[in-house]
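Next up: a single chain in structure tokens, the form predicted on its own.
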Amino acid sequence: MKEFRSGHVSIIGKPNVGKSTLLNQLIDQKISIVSRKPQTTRWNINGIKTSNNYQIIFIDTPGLQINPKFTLNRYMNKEVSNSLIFVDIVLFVVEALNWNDLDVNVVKLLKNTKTTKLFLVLNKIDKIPKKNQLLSDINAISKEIEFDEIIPVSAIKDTGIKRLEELVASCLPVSQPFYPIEQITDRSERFFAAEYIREKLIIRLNDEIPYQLSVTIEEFNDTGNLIHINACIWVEKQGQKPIVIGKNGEVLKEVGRLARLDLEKLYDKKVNLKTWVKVKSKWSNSKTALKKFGF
């Protein structure tokens, strides 16, 4: 009988390299929201994958930024640094053939961090027509920092994900599981309600105001067969409020409908979702406001 292995694995990289998509594939469940916009992820999120022989606690992190200007962005960078404390393996995710200064910034952080194992995960290989191009890319990146494993993957196409999971599991220490075997995350139902609403807002509003949006859950009441959720969407300027609401409330209605459908899949029960929009001036640069919003 194999010895049971268990440990923590941090997934880090610059913004928009597919870290959240990778996490969702690794645990076969959507727990990290995903959009094409950089900096969609704001918190560290634990995704837990348990098999007969191992339990891996994957930590999805915000994209590491260079010289963040706002309190929110500095908080997000701190989340990345915190994720590297007491982890067994770090997955450094880069986009294949798209190495730049933002990746070098991550390398600087890694060089100042003591970790047991460091894996390079080359993501989005489905976009590379000639796979032999990856070799020169790997050689160039390997000159920056030494890796224990190098794994090409496509998170969105589920390519190389099983091999990555197996390599990670084989390098974990012998240990009993940290969480019950049925648990897939350490985040609350209220957290996911807020995140799913924010995801739909980011996708719908695209380039208009995604970074000035935050969502708080004012009420979460599970009656057994139905969950009642009251959510508040926060913007920074009065002029942003009508954009979020939309003409005749169409944006807010559509965002609520799509978020409700996702939440009903997650909770496996009906959801009654109500949303409001409020203004909190310069909340992204206010420690008091950020604390209220759960940061």
Ligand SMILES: Nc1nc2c(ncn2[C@@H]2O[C@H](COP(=O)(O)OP(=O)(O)OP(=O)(O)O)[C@@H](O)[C@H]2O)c(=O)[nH]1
Given for the second form:
Amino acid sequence: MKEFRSGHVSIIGKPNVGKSTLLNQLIDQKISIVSRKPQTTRWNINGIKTSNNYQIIFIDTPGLQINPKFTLNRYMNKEVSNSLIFVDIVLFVVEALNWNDLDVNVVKLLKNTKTTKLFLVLNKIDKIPKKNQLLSDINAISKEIEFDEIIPVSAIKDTGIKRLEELVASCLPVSQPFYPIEQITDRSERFFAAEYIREKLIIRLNDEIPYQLSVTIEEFNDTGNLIHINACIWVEKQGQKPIVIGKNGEVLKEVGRLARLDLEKLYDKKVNLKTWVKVKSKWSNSKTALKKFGF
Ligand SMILES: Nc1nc2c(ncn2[C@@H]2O[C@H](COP(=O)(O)OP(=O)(O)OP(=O)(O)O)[C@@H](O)[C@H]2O)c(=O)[nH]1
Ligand SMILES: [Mg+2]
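I have the form predicted on its own already, so could you send the form predicted in complex with the ligand?
Now the complete complex, all chains and molecules, led by this one.
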């Protein structure tokens, strides 16, 4: 019989390169929220993939920022460095043909970290018309830091993902699984409720508002067939409250409806979701507020 392999794999990179999309594709389930705006992910999220021969614990992380100004952003960067402690493999995700200073910033972190194995994952190759363009990209990136493997993928189109998974699994140490085989994440049902609401808000709202809102779950009551959820959306300024609520409450209603549909799929139960909007001035720079919001 083949020996069972198991280990931890951190997914890191600058904002918006598709780390969360990749995690969701790798574990065949949407657990990490995704949007076309940078800085969507705020917390590390474990996604667990178990097969007959291996268990991989993938850690999705926030996009690494350069010189973050707010406490929130510093905490997000700290999540990235925390994810690198005790991992077996690091997946450095970049967007094909879009290398810039933000990627160099990630290289700096990697050079200061002792990693066992480093894979370069070139994502979004579906956007590249001529695949030979990738070669010069790979050559340029390889000058910055040395990689054990280079894997071009499209997280959205599911191209190269199986190969990536198998390569990762073959490099893990022989070990018993860390989690029960049916478990797909270490995060709670409450966590996903807050995250899905935040995702719908990010997608719906413009300008700076997505960066200045946070969601807390004030009540989560599973009655068997139905889950009652009361959620509070926190904004930084009084003027943001009517924008989040919308004319006749239409924004909040639509956000609530879309979040509820996703949550019903995830829990496989009916959900009754109520949302409120409250103001907490300068929460993104307050350690006390950030503690309440889950940091
Ligand atoms: N064309 C294309 N778009 C992709 C691919 N993967 C992700 N995207 C898009 O890229 C955007 C960002 O995706 P995310 O998965 O949220 O990126 P992220 O790296 O997790 O972003 P942060 O959490 O903000 O750091 C979204 O609009 C995705 O749909 C891909 O393979 N091809
Ligand atoms: Mg993300």
